[in-house]
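Next up: just one chain, as structure tokens, the form predicted on its own.
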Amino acid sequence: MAAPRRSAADRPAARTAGDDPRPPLRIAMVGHAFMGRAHANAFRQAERFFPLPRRLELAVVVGRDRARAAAAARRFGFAGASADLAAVLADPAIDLVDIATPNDSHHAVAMAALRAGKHVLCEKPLALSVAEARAMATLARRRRRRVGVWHNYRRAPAVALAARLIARGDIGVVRQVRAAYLQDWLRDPQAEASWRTRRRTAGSGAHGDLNAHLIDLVRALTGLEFEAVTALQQTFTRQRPDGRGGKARVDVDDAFCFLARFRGGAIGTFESSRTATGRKNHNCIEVYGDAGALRWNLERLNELELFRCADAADAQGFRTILCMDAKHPYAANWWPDGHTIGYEHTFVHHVADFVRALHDGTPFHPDFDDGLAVQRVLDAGLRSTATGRWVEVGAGAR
């Protein structure tokens, strides 16, 4: 998945747009808060570390308030700002629309962008419902536009290596998965409410926010597809300060757990929480096969733990692979062997892979069909909490 290692002499010298023969890819970014910062940094850094076939031009930041959008554009290095999304989408110079907004606007913005003939990158989860996600995936295929979902953890070097090891059979047939994504930023009942604590804008709480990542990671790592789930959710704090001296109702989950059956017989456990005291960003995946096992945790994102039954009996045990050398996915494009990379680099990898796929016509994942597949599992989990029963996930992504 990573580009080949290049020496400093191989890397192109800095060029101005005027003497750069590569065709431009002009980007409009909708939204400019936390995820907008991560996306903007990725767009700025990608071609500085990866040889890209298109020249990335940061054209415009779109926001509800033009003054705030203009401030973000200056800070992130975009050429302009706008509060008129329709006008931006009507501009034939814009090639790619990046959606970094709250969940409730993903569907409307993506559909409008696709109808305008734009390629689209969208934050996760893809939508608020299966119906919305299906419509987005269908329109992307119909309009033959390239699309992607920002499940950036797929592109941590250790995760990409884990996928390679599983695919080539290093741990045998996958039998069981354990996945947990735990944070504690809502542990304090006095933590303020936000769009993430309202069902109308978020769809769900920890489930859509964190389980979405776990679901995508498991599909990417193992190739397993979900068959059925049974779930449990809990909201520990029903009201939170609204930031204006009052209280706001919380109608999404603080913690959400589910069991899963996969097609083919494997099983899995999934756990997400935004109230897990002491856990800051504990995104941990364990995959158990009949010939070995592996474990990855975002809080130690450069490390992959691996157990192989093929090792000598008197030397068996989990060992840690430091995924920071040129032979590991993506690492060759950064620093000398052994130097760490961070959270922000996974977004850069996402951009680099997307731009190459867009230019070459090769597949890119996760696309909107993958986002739909994740949405089906999220929806089945929510329906299970309402019925207390196992719920079939349904047909494949399409």
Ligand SMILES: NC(=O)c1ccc[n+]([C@@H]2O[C@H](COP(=O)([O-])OP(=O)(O)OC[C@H]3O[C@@H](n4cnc5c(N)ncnc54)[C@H](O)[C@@H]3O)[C@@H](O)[C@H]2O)c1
Second form
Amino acid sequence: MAAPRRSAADRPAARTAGDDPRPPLRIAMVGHAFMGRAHANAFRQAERFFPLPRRLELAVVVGRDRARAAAAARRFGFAGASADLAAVLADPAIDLVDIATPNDSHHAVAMAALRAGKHVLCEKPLALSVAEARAMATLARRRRRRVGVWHNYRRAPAVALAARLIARGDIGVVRQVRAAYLQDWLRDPQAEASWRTRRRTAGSGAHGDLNAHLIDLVRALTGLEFEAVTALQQTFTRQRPDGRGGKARVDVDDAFCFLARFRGGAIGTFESSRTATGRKNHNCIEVYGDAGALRWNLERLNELELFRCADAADAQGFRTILCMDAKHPYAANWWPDGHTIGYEHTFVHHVADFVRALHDGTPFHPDFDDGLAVQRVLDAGLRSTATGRWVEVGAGAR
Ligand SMILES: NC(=O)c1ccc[n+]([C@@H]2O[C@H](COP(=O)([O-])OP(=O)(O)OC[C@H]3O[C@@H](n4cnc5c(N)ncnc54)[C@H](O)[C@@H]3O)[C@@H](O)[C@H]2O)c1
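Form predicted on its own done; form predicted in complex with the named molecule now:
Below is the entire complex, every chain and molecule, led by the chain shown above.
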């Protein structure tokens, strides 16, 4: 094994709260299932691998059921649990509210948290509508609170490296983007309905769930802004078992594809599906510039494929960079060169960057304005499926 890169002195020292001079950042986490687990893990791991200016205190897990929230708090290492969000928000000791609940609660929880003076991290998509997202972004700015949206894939080392290479001009002017996020967990018509298959609770199906990530990735990687989209959606299974012996109506898309025109002339194609047989978490993005191209796929998380026209003509071809050397984004904080990391680490990076930005007063992206920009594209896509026409992004958004 290669020698560790950092001396013991470089590593954040293990401290107890008693002798830790850093100010605390006390966290209330709302929701404690899939994303609750990912966030809780990230809050704990960030402390261990990144030198943070604030001491993260896992204060309270909030859920609808106190006993279940208490069980989650024990498991995740939070000090307490509550089923009373208002009381938690009224507690001046809480600094940061982390929202890990279904989409229909993001707006209400974030608005209440901001009004109570808390910083907020919110899951994606930011809201159910442009109007909700706009209100959240406006209030965050007015109250001068620090906010972030959990578009965690921006912070995979390979994606952050891709953004660096594109900004440096390594692939030239971006002309075309090809993005696909494909899963198959709703392929079986007997798969149960949930909040994710209802428009009232989810807003949309694969579109808000998966295209939201792709839209954010494209904005983060290329800096391109969407101008107009034209979209197509399909619901293959319109009724699903409701888990109580009955049937529940499905009123969101199973698959949602759209074409995009960006300001400045670039174009893009986007595909999302929860019925793409055989695809488990195929989150793949290709960026084509006039001097090179890049490709990243979550299922090969640490790898970035790069083609450069600047290479000798007889040696050109896509090459694969393993983005786990100390020179790559985030990698130096983990293990010796080449020791790979996984899905959960993207959330850890999100926490580390957010806490540093909060402490230093530096920008953090994606913030709620970025979440609003994503919401505008989602909304334009939905309106396009209703009319079959191109829809300008932002124009007439609800
Ligand atoms: N960033 C990502 O990669 C990613 C991945 C999956 C989900 N998500 C997003 O995370 C959010 C949560 O998704 P999930 O997969 O964790 O869902 P989930 O169904 O696994 O968990 C939702 C949790 O919220 C709780 N809950 C529901 N309504 C609530 C309310 N009104 N108040 C308090 N708690 C409530 C549930 O009891 C549960 O603990 C969604 O917005 C989803 O789009 C993001």
